[in-house]
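Heads up, the chain below is alone and in the form predicted on its own; it's given as C-alpha cells.
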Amino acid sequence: MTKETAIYCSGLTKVYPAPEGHLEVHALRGLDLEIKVGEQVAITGPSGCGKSSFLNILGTLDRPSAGQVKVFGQSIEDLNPKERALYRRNTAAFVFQQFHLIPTLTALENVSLPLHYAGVNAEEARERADKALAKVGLDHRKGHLPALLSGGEQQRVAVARALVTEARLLLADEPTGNLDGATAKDIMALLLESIGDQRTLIVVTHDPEIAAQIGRRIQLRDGLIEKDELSKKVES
C-alpha cells in the first residue's frame, strides 16, 4: 500500500533581499522534494545551505519566494495570518534548540499550554499533559519550573509539549544543539520512539551522529539537494 504524501515541494525558492550594494541571498534554489507520512528525515548541510529556511517555510514562519509546498495536501505558501495560526496549532509542532519554555510555568503547565490555545478544557488538557510528560519520563518533575530542570529535562518538556497536540508534522530545529553527546542521543531516541508511524518528523541538524539515527538523510548545499539517502541508524 502506497503511503500518503506528507510534504510535497516543487521549485521551492527562497530569496532574501539585501541592503543596497550587497547581493541577494538565495537560500533555496528550486527545491523538488517528496516526503511520505511516517518518514523520519534529517536535513543536513553546511551553514547557509538553506536548512533553516526550509524548516521555517514548512512551519509557516516564513513564505517562499516562488514554488509550491503542500503539507498533507494543503498548499501552505499563501496562507493568511489566521490560517497560518490554525496550521501551527493543528498540523505542525516545533522543537527548537532553545527550549522556549515559559519560566514562570511548571513543566505540566508548559506542556498543557498549546492545548489551552486550542480550546481544550482544563481537565482534559491536564490529563493529556500528564500522559505526555509520562511518555518522556518526566511525570515525577511535572511540578517543577524550568530553572529547576537540567538541559536534557527541559528539552524533554519541549518534546512533550510538541507531542501533546497530536500534530501530524513535527519540526525539530537543532533539537540537541545545547546538549551533551549522551543526552543528545537520548533525546533523539525519545523523539524517534514517540512519534509513531502516522507522524512525520523533520530534523535539521549539523551533527552527523544525530543524522545517522534517523532513517533518511537529505543533504543540502547552496539551496539544492546534494544527497538524498537512507541512513544507517546508530545502534542504541
Second form
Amino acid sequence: MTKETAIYCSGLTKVYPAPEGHLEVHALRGLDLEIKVGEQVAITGPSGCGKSSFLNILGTLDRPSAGQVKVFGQSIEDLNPKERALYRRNTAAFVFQQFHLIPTLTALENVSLPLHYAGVNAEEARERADKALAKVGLDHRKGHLPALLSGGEQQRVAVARALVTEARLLLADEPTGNLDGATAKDIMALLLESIGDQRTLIVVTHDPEIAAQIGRRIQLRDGLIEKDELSKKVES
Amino acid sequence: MKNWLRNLKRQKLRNSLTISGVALGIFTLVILGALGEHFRSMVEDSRDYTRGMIRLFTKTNKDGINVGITKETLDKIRAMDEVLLVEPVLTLWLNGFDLESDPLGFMNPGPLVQGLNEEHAQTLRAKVKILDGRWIRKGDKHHAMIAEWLALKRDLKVGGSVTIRNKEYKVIGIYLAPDVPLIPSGIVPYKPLNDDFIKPQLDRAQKFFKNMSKRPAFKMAAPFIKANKLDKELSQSFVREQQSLYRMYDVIPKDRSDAGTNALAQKLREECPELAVIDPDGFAEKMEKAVARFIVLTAIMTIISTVVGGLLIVNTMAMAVIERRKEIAIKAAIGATPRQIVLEFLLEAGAIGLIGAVIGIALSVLTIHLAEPAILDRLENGARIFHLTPRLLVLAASYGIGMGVLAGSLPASRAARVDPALTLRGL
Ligand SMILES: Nc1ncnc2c1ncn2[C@@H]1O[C@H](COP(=O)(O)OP(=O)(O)O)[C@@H](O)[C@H]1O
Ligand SMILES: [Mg+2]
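Can you now output the form predicted together with the partner chain? The one shown was the form predicted on its own.
First the chain shown before, then all remaining chains and molecules of the complex.
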C-alpha cells in the first residue's frame, strides 16, 4: 500500500544571518526528503548539525532561507504569521526538551491551552484535556502547577498538550534530553504508543538507544543528510 | 480562563504601584470632574431659572455715575404690548456685608436675599419648588421664604423666625431651589427690604445736608433756594445712586416662550440703549464663560495626572512582555495567533486600568462624602460643591480602561513580535 506524503522537502536551506563581524551560519544546506503519513522518524546527528532548525521550519516557528517544504500537501514556507499560528494549532504540535509548560497554569490548564486558542468552549476543552491527561497517566496531578511536578511528569503533560488537538504531525525536539534513563524510556514509550498510526512523528535525539526504537532514522551532518535508513522490521 | 488575574498577582508590588498610580489619576479626574459637573449643572439650572425672564441692569455712565432706571423708561416699557410685568428686584447680602468680621467676605460671598413684589414672586413658582409653608402674598411685610439648604443649616422652620440684615423676619415658606448664585437663598417682599435698606441712609443723608444748609456760607451763596427742598432732593438722589447698584428690574413677557422672550429682549435693547438687557441666553452665556475656564483647567489637570498612570502601565506591561517572552513563544508554538497574544496583554493592561479606576472612583466618592459637608460648613453658601453624576463615573471607568488599553498597546504589539524559534532556543 502506498502511503500519502506527509512531508516533502526539496533543497531546504537555512542560513542564519551573521552577527557583526562573524560569518553567517549555514544550518541546513539543501535537504531533499520525503516522509509518509503515519511514519515515525528519528533525526540524529551531532550538536549543531541543524536538527532543531529543521524541526522549527517544519513547525513554522522559523522560515527556510530557500527551498520548498510541503506538509500534507500545503506549502508552509510563505505562510503569514496568522496562517502559521493556525498551522501550529491544526497541523503540527511540539514537544520540547525543556518541556516549556506555562509556569502559572496547572497541568490541566496547560493541556487545554491549545484548545482555548482554537476557540473550543471551556467545558469541552476541559473534558478533552482531562482525557489527554488520563492517557499520559497524570489524572491525579491535573491541579498541580508545573513546578510541583517532576521532569518526567512535566514532559507527560507536554505530551498530553501536544496530543490534545488533532494535529497530525508531532515534532519532538530531544524530548528525553532532560530526563534520566528510565524516565526517558517511559516518555519514549508513551510517545510511541499514544500517537497511534495516523499521526506522523519526528523525534530529534542523539540517544542511539532511543533512535533504535524508531523505524526510520535520518542522520544529519553539517546541514546535510548523511544517512537515511529503515529498520528491518519496518522494511519487511 | 482568568489568567490575566493570575498574571497580575505575579508581580504584586509592581502591579499594586501601577494600579495606585492609575487610581490617583482617576481620583483627580472624579474630584475635578464632580466640581465641573456641579458647575455645568449650575449653567443648566440658571438657564432654566432665567427662562422667560429678562433682566434690566443699569449702566454706569461716562461720569462714573449709575443713575438707575428713570420712571419714564419704566413707564415706556410697561406700556409695551408684549410686556406682562416690570418689577424691581433688590438683591442684598442676606447677612449684610460685614468686612470687619469677614475681611475676605468679597471673595467668599455669602447667601443672598431678594426683595420681590408679590405678583412678581408668583412668576417664579414654576422654577422654585415650595417644600413647606406658603408663597409670599399681599400684605406680607417681614415675612421670608428661605431656601432649603439654608433652612437646614440654620435649623429654620416654617413659623419660626430668621434674621435677615439684622431684622427679624417670620419664616413662611421653605423652597427647593437649584444651587446657583443667581437664585437667592431668601425671598422677601420688596417694600420692607427696600425701606430697611434705604431709610437709614436717607435719614443720614438728610441730616448731613440739613446741617450743611444751616452754615452761613451756604446761606450767603444761595439765599433764594429753599433749604428744606434742597435737603430732600440732594439726599434722595444721593441714595438713589446707591440703591441703583443693588436694584435691577425684571421684565416678564406675556409670551414666555424662548422666542417671545428673545424678541422682547431685542426690542428692549433697541429702544433702551442706556440699559443692559440680559436675556436667558445671555445669562447662560455668562455662566458658561465663567465655567469654561474652570473646565479647561480641569481637563488639563486630569490629563496631567492620568498621564502618570498611563506611563506606569506602559512600563509595567513592557516589563511583563520582557519577562514573559518565553511564555509568549510557548503560546505561539501551541497555536496562539499574534492577535490572541496581543489581546491577552491588552486585557491585562485594561484590567489594571479598570482596577485602578474602580479604586480611584471609590476613594474619590468616599472623599467627597467625607469632605463636602466640612467644606460647605466653611463656605456658608450653597448646598453642594461636588456633583457625582452617573456619566462622570462611567467616564472615569472607561477612561481607566481606555488608558490601560492604550498604554498597553505598545508593549502588547511587541509581544506579538517575539520570535518563537529564537526565544525557545536553549531555554
Ligand atoms: N537564531 C540563530 N542565529 C544564528 N545561528 C543559529 C541560530 N539558531 C541556530 N543557529 C546555528 O545553526 C546551527 C544549527 O543549529 P541547530 O539547528 O540548533 O542544531 P542542533 O539542533 O542540531 O543542535 C548551529 O551552528 C547554531 O549555532
Ligand atoms: Mg537542537
